[in-house]
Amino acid sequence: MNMIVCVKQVPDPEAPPASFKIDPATNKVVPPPGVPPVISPFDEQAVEAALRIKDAKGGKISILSLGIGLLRDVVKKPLSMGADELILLEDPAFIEGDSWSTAYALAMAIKKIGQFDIIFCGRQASDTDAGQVGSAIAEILGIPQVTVARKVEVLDGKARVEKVTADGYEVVEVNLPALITVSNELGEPRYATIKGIMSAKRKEPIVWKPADIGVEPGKIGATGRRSKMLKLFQPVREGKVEIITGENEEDAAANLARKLVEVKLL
């Protein structure tokens, strides 16, 4: 089983939410200071999903991650953890993107990587929560895909997926080469070993710029856009009380039906 699993570097989710900022200039968050990045957890989801079938199948996994200032300690862990090898789509070019110019980089990469048999992504970024990179991943390689994944098996030459749904979850079965986006219901990813964690020091990243995986120059990065940020700020919640009094219980209780008829909470 040859399989790649996407990853990204984001700001800490566990960090208090009050600790970020928001630059209305550039409409970008800032994240605090001190605040180390991690690998988003939906995909060290991913990551896992692709270890257990390595255990089950054997073969090789290959970790893809897009950015820049990319700290190998963060983006190390996934090779850390078990998987074989790390390649880094680092350059400015890359950057400033949205969902569809960071999927095009994305798949333009894993062309080049070569035969594979699936490819794993979080079901989204803890960042941004938007949800869509994988999905469009699939689109540009013409593969199928099967979201939101709390169990992946693969059973003669097919995936067998467990995928997450509003009141449960629904079995699919689907032909590979395909796409899984993976959710936190698969379960919590394992720990790095001290033996994965020294191997993952030895081992070098292969770092490839545009020129390398053939891309379109004006379909990555900002330039490759095709969505707009009009406005990114933080919601202020403000909450009002109205004390309900009457002459004696039975009129509060009667004072407070009246008002939550009114205000159409009954």
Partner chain sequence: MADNKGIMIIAEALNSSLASISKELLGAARKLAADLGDEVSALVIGSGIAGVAAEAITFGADKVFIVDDPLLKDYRTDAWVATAEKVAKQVNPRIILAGQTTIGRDLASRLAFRLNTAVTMDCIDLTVDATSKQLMLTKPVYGGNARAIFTSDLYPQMATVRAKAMSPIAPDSARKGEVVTVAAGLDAAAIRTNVLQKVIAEVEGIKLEDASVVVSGGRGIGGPEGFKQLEELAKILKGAMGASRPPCDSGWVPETIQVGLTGKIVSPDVYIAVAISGSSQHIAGCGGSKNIIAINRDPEANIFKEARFGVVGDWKKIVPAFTAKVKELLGR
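Next up, the form predicted together with its partner chain in place of the form predicted alone?
Chain only, nothing else included.
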């Protein structure tokens, strides 16, 4: 099995909401000081999905990441978990794209990698929360897709995917090669092993520039965008909570019940 996993470096989505800031002049997020970026959590689960298949069937896992200022400690994490190689599309021309121009560059890099049975992506990046790059890569490459997977196995040359639905899941069989997006229901990604960390340290990422993957310059990054972001802002919260107290916790609880009945909420 040759597998490719697309991962994105994002601001830590679990940083406290109070630390979240936007610079209105640039329409950009100001990273909270001292909180390092991470790999988007669903992408880590996508790495885990690939590793489980590698454990069962053997194979090679290539990690592909697009961006600039990619911290090596961050983007190397999949290597320390057990992935085989790391390819970075690291160039200012690649960034500030939308789902389409990003997917186009990733798809061109995947064509250059050449051999693949499964491409994995997270179900959505935790910054844009769009969940389109996977579908766009599949469309550009002309391969089938299954989105929001909770389990992926390979049987008789096909993938068997448990796809999360609103009221449970369905088991979907898909021809390979295919693109599969992964959700947190898959389970926790494994920890890096000491051996993995040592071997990741020694591996240097392969860096590709636009010319290396034969992209049309007008189709990548900001120039390739099909949608424009006019504004990024923080919703205003009224935030006026009435804290109900009492002599002790039990008493406060009883007072809360009284209050909710009094204002006819219950």
